[in-house]
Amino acid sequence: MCLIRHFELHAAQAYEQKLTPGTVYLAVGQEASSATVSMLTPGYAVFTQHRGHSALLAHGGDPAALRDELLGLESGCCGGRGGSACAQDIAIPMYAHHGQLGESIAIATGYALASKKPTLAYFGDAAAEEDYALSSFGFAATHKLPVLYVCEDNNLSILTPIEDRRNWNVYEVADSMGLATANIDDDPVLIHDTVTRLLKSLPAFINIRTCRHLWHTGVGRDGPPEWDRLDEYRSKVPDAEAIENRVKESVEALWQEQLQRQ
């Protein structure tokens, strides 16, 4: 969680300084979901939507390659041509998307069907509304595919809350299609226990309620965040301050190393 938080804050700063050739899709405040899920899913193929930096970092991706991608450099994970939305790391393996909302859900489902390998699909609450997303859930249930769908639900599509977009819950739809489901807050212990259970009953769907600190696109703010899970766990984890200081220093050095060359 510390790695994601401090990497994303530096990415936000680079964007504000106009060092990134495109926009950024950040996960500040939403670190707990991918940080926890990744601990339980080593070896899974990972498919992401916007805000994929957190999944890449959590699942062991190369932070330097991600940094360079955001800066538009050839040494980036997509040769500097994909940018924030298309960040990926085949070594994980983690596959990015090309910008179509929710496509990662359908592609992850097809990957699980073709490969029979355990698969993860991360996406937001708006992506879950796409028609091919819902059909993918039903297809996965019918074919009993080894896929876990992870919806990082911050209740917003850009700036529009769920209550203004639909009158149904995606996890209830997934449940009706035969997936094992859960709807929980982004507390790491709760995520850990719930995902542990769901991985025994794939395909499965978990809706994790998160709280964004920065906008989906760019670095705007809605106001003071309703909660900060990282801050909460600073008081629960032994040596938390020392751990975060080490991570903060390493991330600072990572960014400064490249920025000083430019």
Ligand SMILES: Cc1ncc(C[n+]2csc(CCOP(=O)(O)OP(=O)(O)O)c2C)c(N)n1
The other form holds:
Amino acid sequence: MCLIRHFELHAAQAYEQKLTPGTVYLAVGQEASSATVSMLTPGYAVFTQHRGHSALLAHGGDPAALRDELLGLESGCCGGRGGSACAQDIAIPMYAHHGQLGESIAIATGYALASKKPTLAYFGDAAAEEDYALSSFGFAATHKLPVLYVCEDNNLSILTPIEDRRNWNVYEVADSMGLATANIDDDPVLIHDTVTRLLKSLPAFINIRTCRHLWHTGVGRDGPPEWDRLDEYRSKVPDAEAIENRVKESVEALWQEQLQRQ
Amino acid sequence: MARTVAETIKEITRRHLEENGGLLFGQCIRAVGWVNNSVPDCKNIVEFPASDVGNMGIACGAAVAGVRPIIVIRFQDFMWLNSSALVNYAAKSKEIFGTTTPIFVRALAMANAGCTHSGVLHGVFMHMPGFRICSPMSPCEYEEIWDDFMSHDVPMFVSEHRGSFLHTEEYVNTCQPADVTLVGISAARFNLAEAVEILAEEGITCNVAHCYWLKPFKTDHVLKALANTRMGLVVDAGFEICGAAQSLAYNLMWQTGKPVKALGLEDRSSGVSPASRNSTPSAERIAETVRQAFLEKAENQDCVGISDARMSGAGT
Ligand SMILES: Cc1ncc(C[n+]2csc(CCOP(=O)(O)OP(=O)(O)O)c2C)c(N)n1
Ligand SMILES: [Mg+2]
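Having seen the form predicted on its own, I'd like the form predicted together with the ligand now, please.
The next block holds the full complex; its first chain is the one shown before.
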């Protein structure tokens, strides 16, 4: 969680200093979901959407290549061509998102079918509404595919809350299609226990209610966040301060290493 | 103060929603600046969920019911998902079923916004029958195409460009005896004036013809301008291959017998980093294409009549 938080705060700074040729989609506040899921899913193939830095970092992707991607450099994970929305690291393997909301859910599903490898699809509460997202859940249920669908539900599509968009729950639809499902808060311990259970009966769908601290795109804020799970765990984890400081320093060094070359 | 394009769209929309019982559909309409301040805060706005394939079908259904809906597609690239009901139902309904599905599709484009947000796709829709297709870049042009929509009973694909939204000016076509006619479409039109200046300094004179009616392609002013020049260049903000520029250039060439070249985006995806961008042809790229066309012509045929000073330069 610390790695994601501090990496993204540096990304935010780079964006503010106009060092990123494109915009940034930051997951500040939403760290707990991918940080916890990744602990339980080593070796899984990963597909995400535009807010994908967190999944890449959580699953052990190369932070330097992600940094360079944001800076538009050829050494970036997509050669600087994709930008923030296209985080990827084939070594995981984690494949880039292309920009059409939710299509990576279908692509993850086809990957699981053909590769038979356990696969994760991260996406948001709006992406989950896409027609092809729903049909992917059904397809995975029909074919009993080894996919865990992780909906990082920040209750926002850009700035539009769910209640203005629909009166139904995606996890209930997934449930009716035959997926094992859960709908939980983003408490890491709760995520840990729930995912441990769901992984025994894939395909499964987990809706994790998260809190995005910054704007959909860029680095603006609309006031204090409703909650900050990382902050909460600062007082719960022994040695939290030392751990965070260590991570902070290494992330600082990572960004400085490149920025000093510019 | 003069009205901007965005204000014009907003006002037209307000009238339609408040006075005509029209409906406006779109995703996240009320969020983040009301689609670059082009949508009014008024009744009859329906927030769509992010269900891009089904959404267009729902909007087309509203068109069947006669409310002449407006659907806002924030980035034209999302049209790949939003197309089926539009292309296969709305655009065919008049010719095949004898029914009408007049829907106004506001498809916004934006420059250099990455691989899936930079698309200008009017050329794709020009390929399909049953639409009216336009790309207005000024307040008066927008009003004209809206009136046109209201007086026809077919779907209209409006290829908007965010680059135009704060513009207030109208565009002037020129029709003098000159060397080349530059025909501009969408955001490429913003670069024509500078290209004309660059070329004038080199002794190449240009007429300018602005095109916002792509289907039907309204050619009168273009043909007049072209009649006074030796050749033409159609420049578009979309892809060149099989795109609007090539299609219109062919049409003009056939009508006039004059060589007309097409210029648009290169045949590759547009990236985020400056080096990987594939942008609307710049003034310099337009000028360079004209220079090259002149050189080719100078080599291939008698160029008497094309400004002599420049032709002697071109040979060196
Ligand atoms: C097909 C398509 N439709 C619409 C969009 C515009 N869009 C980009 S992100 C977004 C909201 C995404 O919300 P969600 O999936 O919940 O993820 P979050 O941004 O909240 O992390 C929308 C509507 C898009 N990129 N692609
Ligand atoms: Mg969301």
